[in-house]
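Let's start with one chain on its own, the form predicted on its own, as C-alpha cells.
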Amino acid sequence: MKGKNETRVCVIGAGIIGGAISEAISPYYPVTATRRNIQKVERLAEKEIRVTSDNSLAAAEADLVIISVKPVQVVPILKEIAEPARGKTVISFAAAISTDILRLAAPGCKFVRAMTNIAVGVRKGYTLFSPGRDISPEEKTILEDVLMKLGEIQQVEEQYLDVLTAMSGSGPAYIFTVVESMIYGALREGLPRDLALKAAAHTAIGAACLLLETGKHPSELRDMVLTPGGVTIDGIYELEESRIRTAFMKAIGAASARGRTLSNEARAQAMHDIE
C-alpha cells in the first residue's frame, strides 16, 4: 500500500462506533481520536492514531471532522471547534440532530449528516450521507472515500435517515436476534455450539450476498427454497404461525417512534443551547 492520504481526519468521540471509524480509515488517512478519558482509547494510539482529550486541536489540525457522539453533546462539542473547524467539512453521525441546527450551531462550517452501524468495526458497514448543497466536488470526493473505508457507501435525502437509522443502525441487532435463535433452535437438536454458529452466520451471509446480487425480492429467492412437502416449508409454517413478520415490521415501526421522539427532544434541546 501507497503512503497515507494527505488529508488529516479527526474523529470527535471515539466510542465504540467512533473508535471502529478510527481503526478503519487509520490504514489509509492520518487521524486524530478524541475523548474525554483516553485511557478508554489506548487500543487505538497502539494503532498509529493520534489520541487527544482536545477537541479544539484535534479540529484545528485536520482537514476533515468527524463527529461521533451523542445528540445532546453535539451543540456544546459544535460551539468548541466552531472556529478551528471553519470553512472545512464535518460529518455528523449523532442521530436526530439536523443539518440546520448543525449549521445554527457552527455557522462556518460545511456539514454532512451521516448514519452508519456496528459493522464499520469489520468495514462491512452501510453508511448513509446526506451532503450539504455548500460541499463542492472535491470534498465531495474526499468524504466519499473516507466514508468507503467503512464499507459500503449511498447517499440519501436528509429526510430518510430518521427511518434508516431504525433499520440499518440498529438493524445489527435485529439480525443477531436472528441467528442467536436460530443457534438456540440447532442447540436444541443437538448441533455443537460452535458448529450451530458458523451454520447461522454463514447461512445470514449467503442469504444476504444472493439477495443483493441477484437482485430479485426476498419472497421469490425464498420460494426457491421450497419444495412441497420439504422440511423448508414446515419451519416457514411455524414462522408465520409466530407472526414474524408482523414482529419485524413492528420493530422498525417501534424504532423509528422512538427515533422520532428522540429527534424531537434533541431539537429542542440543541435548540435552547444554541439560544
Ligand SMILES: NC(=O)c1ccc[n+]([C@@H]2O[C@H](COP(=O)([O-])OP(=O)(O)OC[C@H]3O[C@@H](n4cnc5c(N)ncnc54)[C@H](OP(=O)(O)O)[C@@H]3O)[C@@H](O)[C@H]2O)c1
The other form holds:
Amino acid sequence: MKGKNETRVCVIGAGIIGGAISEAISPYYPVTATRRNIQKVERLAEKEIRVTSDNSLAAAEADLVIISVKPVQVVPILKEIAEPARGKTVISFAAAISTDILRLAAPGCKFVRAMTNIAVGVRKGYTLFSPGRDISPEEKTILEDVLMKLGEIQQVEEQYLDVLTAMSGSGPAYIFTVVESMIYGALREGLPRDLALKAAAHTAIGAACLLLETGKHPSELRDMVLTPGGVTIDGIYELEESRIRTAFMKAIGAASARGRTLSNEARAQAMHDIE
Ligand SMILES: NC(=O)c1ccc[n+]([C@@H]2O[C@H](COP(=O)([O-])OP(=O)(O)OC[C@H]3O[C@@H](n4cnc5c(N)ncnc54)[C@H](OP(=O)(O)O)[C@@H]3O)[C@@H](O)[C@H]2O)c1
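Previous: the form predicted on its own; requested now: the form predicted together with the ligand:
Below is the entire complex, every chain and molecule, led by the chain shown above.
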C-alpha cells in the first residue's frame, strides 16, 4: 500500500452507507465509487469522486477496497474483483458476512470486517472493525486513518460484530424511535413541533456526551436527575410500567437473532456461489 493521501480508495456499492463513506473520505483520499445505476450518484461526481459501474477497473486502480453492498451481493462481487484486488486490503461493511466467507470468495485479498451506522452521513459514525492477522502494521495505520474520517473507531474481535450490528449498526433507528416518542409526548402537552424536535435531539446528544465524558454508569447519571418527589420520577415510573428496558432487551435480542439467520442464509448462499 502507498503512503497516506496517495492511497486510492474504491467504494463498491455507493448506496446509503457507501455513498456517505465516499463523501466522508473524499476530502482526504482520492475515491472511486461504484454502483450499477450511476445516474443515482451524480452528487458524488460533483465532489470530485470518480464514479463508475466497472467494479474490476475500480478495484484494479485502488490501493484499498471498501465493499458496502447488501450481504447477498458480497460473494458475487468478490469473485468479480478477486484478481484485480489480489494482495490488497478489502474492508467489508456488509452485515452478517464473516471473514471466513470473504476469504473463501477471494483468497488473495486481505480482509477487514467492519460495521458502522448511518451517522457516517455527518461524520459521527461509530465504526467497529476487525482486521485479519495478515494486515501489516503499515496497512492497519492507513485503514484506521481512512475509517477515522467516518467518526469514532474501535477495533473489536470479530465474534462481537453480529451483536454490535444489532445494537450499534441498527441503533440509530432505536434512538430515532425514542426521540420521536418524546416529541409526541411534548406535542400532546402543546409544545411546538420544531422546538420539541430540537429539544429532544439536543437532550439525546447531551446525555450521550455526559456518558462518554464522565465515564459514569447510566443508572448513576439517571439518579442525579431523579429528585425525590420531583418531576422526573413520575416520568420514569410510567416508563418502568411500560417495561421499557425489557422492550429494548427484546428488540436487540430479536435483531441479533435476525442477524444470525441472515448470516446462516448468507453462508449457505456463499458456499453455493463459491462452488
Ligand atoms: N443502512 C444502514 O443503516 C446500515 C448500517 C450498518 C451497516 N449497513 C450495511 O451496509 C451495507 C449497505 O447497506 P445500505 O443500506 O447502504 O444499502 P443500499 O443503500 O442498498 O446500498 C447498496 C448499494 O450497492 C449497489 N450495488 C448492488 N449491486 C452492485 C454491484 N454488482 N456493483 C456495484 N454496486 C452494486 C446498489 O446500487 P445499484 O443497484 O445501482 O447497483 C446500492 O446502491 C449492507 O451490507 C448493510 O448490512 C447498513
